[in-house]
Structures are given as structure tokens and as C-alpha cells.
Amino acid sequence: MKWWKYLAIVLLLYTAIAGLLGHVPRLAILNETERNLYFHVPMWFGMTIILGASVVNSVRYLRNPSPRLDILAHESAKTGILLGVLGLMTGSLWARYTWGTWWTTDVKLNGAAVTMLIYLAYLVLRGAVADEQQRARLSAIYNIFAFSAAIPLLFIMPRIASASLHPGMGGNPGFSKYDLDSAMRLVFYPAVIGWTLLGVWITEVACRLAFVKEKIYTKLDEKQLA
């Protein structure tokens, strides 16, 4: 294995035990569940690099088209959804320990979840495209077009919003405000490295696969035109 990826193993693995069993600030409601500081937030930082790294992809796919550029922006996606996903879970399970419901109308939640939608119907264009070459440029116009979208609904419109419930949204202070002693930054930072780093991983893996399968295909075409 590469350095980095025993990096990742050792930076999560730091998470979740100085996560869980490390001081945090006694802060009214939240309690113990600030906790999932260190899961959900680091969560959607990879997603938004990871995503980052798939719309550049699809860029370089429409200035130089290649199956290439078309499966690294099409995993990278796959794995930010991924990351995307479970960013929304434990964000819906924080929001049940200190809000009371496991949903609400609020602009940053409501913003994340539109995201997703987006970038779920990303993956249904990929598969109601039979030609492989109008499927990776439509693609990779639409990733263009997805992660344009994302960037307002998940970090310009919750902050000019009037009102927010979600820590640093709407005037509502975020932790570091109450983070006094930067404990907390000991963990979140290094989880952030993790999770990112573990997304690439994923990636890595999955592109591998894919480049696999590209060749195989590329193999069998060969011998039925030969």
C-alpha cells in the first residue's frame, strides 16, 4: 500500500477513539452528541473535494475526450454521493438527539438533500445512455452543471439565510465560537485528512475495477470483429 493510505487507516482509527472517549466542551442540548463533529462534518468536507476532483475530471474529458477522464470523474462522483449520503444520515441522527426530529425544514438540511437529489439523477442520465461516447459527454456536462449547483445550496444560500437551526447558519454561532480550548480541532482536523483520504481510496479502487472492465470489453470487441 501506498504512504497515504496507511495514513488514512491510522488518522480514522485516531477519530474514532479520541472521538469517542476524548474531552469535548459541556454545551447545553448537544451533550455528548457533539461527538458527531468529528464523523458528519469531516464527512462532507471529502464529499466536496471528492466531488471537486470528478467535475475537474469531466472538465479535462470535454477539452480531451477519453474513457479515462469519463470513469475517474465517474467514480470520484459515486464516492462523493457515498460520502454525501452518509453525511446526511448522521446529520439526521444528530438532528433527532438535539432538535427532537429526524428532519426539518431548514435551509442547510433541505440544501444537502437537494444536492443529493441532483447528483442521484447524475447517476440515472449514466445509465439511460446506451452509447458510451453521448453518455461520458452528457455526463460530463451535467457534473459541470451539479457541482455549480452545490456550491450555493450547501454553503452561500444557509448563510444569508435569516434562520437556521444548523450551527454557523443564519446567525447561529458554530462550535468554534465555543471550542475555547481547541480540543476539539485535535480530532476534527485530522478527521478530515481521514475521511478524505479514505474517499480517495475508494476511488482509487473503483477505478481500478472500471479500467479493468474497460479492458476486458475493449478485448472481447476486438475478437468479434476479428
Contents of the next structure:
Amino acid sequence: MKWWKYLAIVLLLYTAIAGLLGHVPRLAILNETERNLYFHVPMWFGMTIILGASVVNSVRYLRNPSPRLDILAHESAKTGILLGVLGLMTGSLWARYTWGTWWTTDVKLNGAAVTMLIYLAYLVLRGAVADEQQRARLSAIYNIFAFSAAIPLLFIMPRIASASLHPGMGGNPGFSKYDLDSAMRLVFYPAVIGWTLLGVWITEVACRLAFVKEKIYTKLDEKQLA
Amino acid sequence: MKNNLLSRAVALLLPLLLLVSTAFAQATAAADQPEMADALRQSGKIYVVVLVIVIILSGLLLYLVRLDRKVSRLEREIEGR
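Having looked at the form predicted on its own, could you now put up the form predicted in complex with its partner chain?
Starting with the chain above, the whole complex follows.
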């Protein structure tokens, strides 16, 4: 096993222990739920990084087509979507107990939901094309569109919006207050690295399985031709 | 192999936990401050939750490690043919 997998195990166990027992500032309304920072927020960090890796592999595929690059892009996108769905679910639960509702028409929430729909359409598109090369090419092009749509939806539109409940933009003092807390940073940054590495690990195993599958199928095809 | 993994993990985990242990000590309660899970912590039962999460996380990670090794074995088998 590679070294970064040991690092992922250690960082995740550290996140679970220190994330629950470590010091957090006393804040009204948020109370202990601010510990969600170590679990909800890294989902989005991990998702963005892994979807970025996916689109890089899609561009590489278009420049130089190979089944290997198609698999890398596809499996990365699947892990990214998984992390995004988990981020939406945990965010919704968190909102229920701090904002008092499962969902509001907040620009950040809707942007994240639309992003997930765009990426679900990526999977639908792949499922709809039978020819392997056509599927790889079409979905690589769509992936570029999906990523270019996701970045403004997640990171630009919420920032230029005039009002939002979600932290990380104007009008909410909550985030900056505990964002500055050095004790929380000591858990938050390792948590982001740990959860991202877990996403990369899952993607790596999924890709290797797909490579083996690909190899077996090409061998079977060769046998049939012979 | 197993011992090696464990010792490496502990060696990495301990300094990190020591770093935040200073932060644990700061947890003092005051009546007029926002409500936190002080009672839960005083009765010691937060550790049950920590253990439950650690068990679940360990189980999932162990499953992923085994899956990883199975794929490695499959890769070696395919290479041999």
C-alpha cells in the first residue's frame, strides 16, 4: 500500500477524535454543530479537487484518446458526485438544526444542487451511448461543460449574491469568527486533506478494477477473433 | 505487516493528538455563554460517541484496504497470463 493511504487513515481517525473532543469557540445557534466544519466542508473540497482531476483527464482524452484516460475521467467524476451528494445531505441536515429548515432558496444551496444535476446528466449521457469511443468522446466534451458550469455556480455566483445564509460570503459573521480560531484550523486542514485522500483512494481502487476489466475484455475479444 | 501498519499509524497519530490536547484543557464553562455539550462531556459519555465513530471509520477503512489488496491480487494474476 502506498504511503498516502496510511496518511489518509491517520488523518481521518485524527479528524474523528480531535474533531469531536477538541476545542471549539462558543457560538449561539451553531453550538456544537460547528464541528460539522470538519465533515461537511471537506466533502466539497474533495469533490472540487476530484472533479478537477476528472476534467483534466477528459481534456487529456480529447487530445490523445485512450480507454485508460476515459476510465480515469469517469471514475473520478463518480467519486466527485458521491462526495457532492454527501455534502448536500449533510448540509441539509445541518441547515435543519441551525436555520430551521431542510432547504431554502439560497444561492449557494441551489448552485450546489444544480451542479449535482449537471453531473448526474454526465452519468445519464454515458449510459445512453452504446459505442465505447463515441461515449468516451461525448462525455469528455460534456465533462468540460459540466466543470465550467460548476465553478461559477459554486464559487462565483454565491460571492456576488447580495444575501445568503450560507457562510463564506458577505452578511454572515459566523464563519469568519470560527474560521479564525487556530484550534479549529488544527483539525480542519488535516480533515480536508484526509477526506480528499479518501476520495482519491476510492477513485484509485475503482480505476484499477476498471483497468483489469478492460484488459480481460480485450483479451476475450482477441480470443474470439483468433 | 499488521504491526508495521499499526506502529506507523500510532507514530503519526500521537503528535497530532498532543497538539490539540492543549486545546482540550481550555474547555471551561460559563453560565452566560452559549450552551455547549458540557454535561455530556462531564459525564464522560461523549467518548462513547467518539469510539462509535472510530469503530465505524475503522471498519470502512479496513474494508477499503481489503478491497485494495484484492484488486492488487487480481492485477498480478492478469499480468501473469
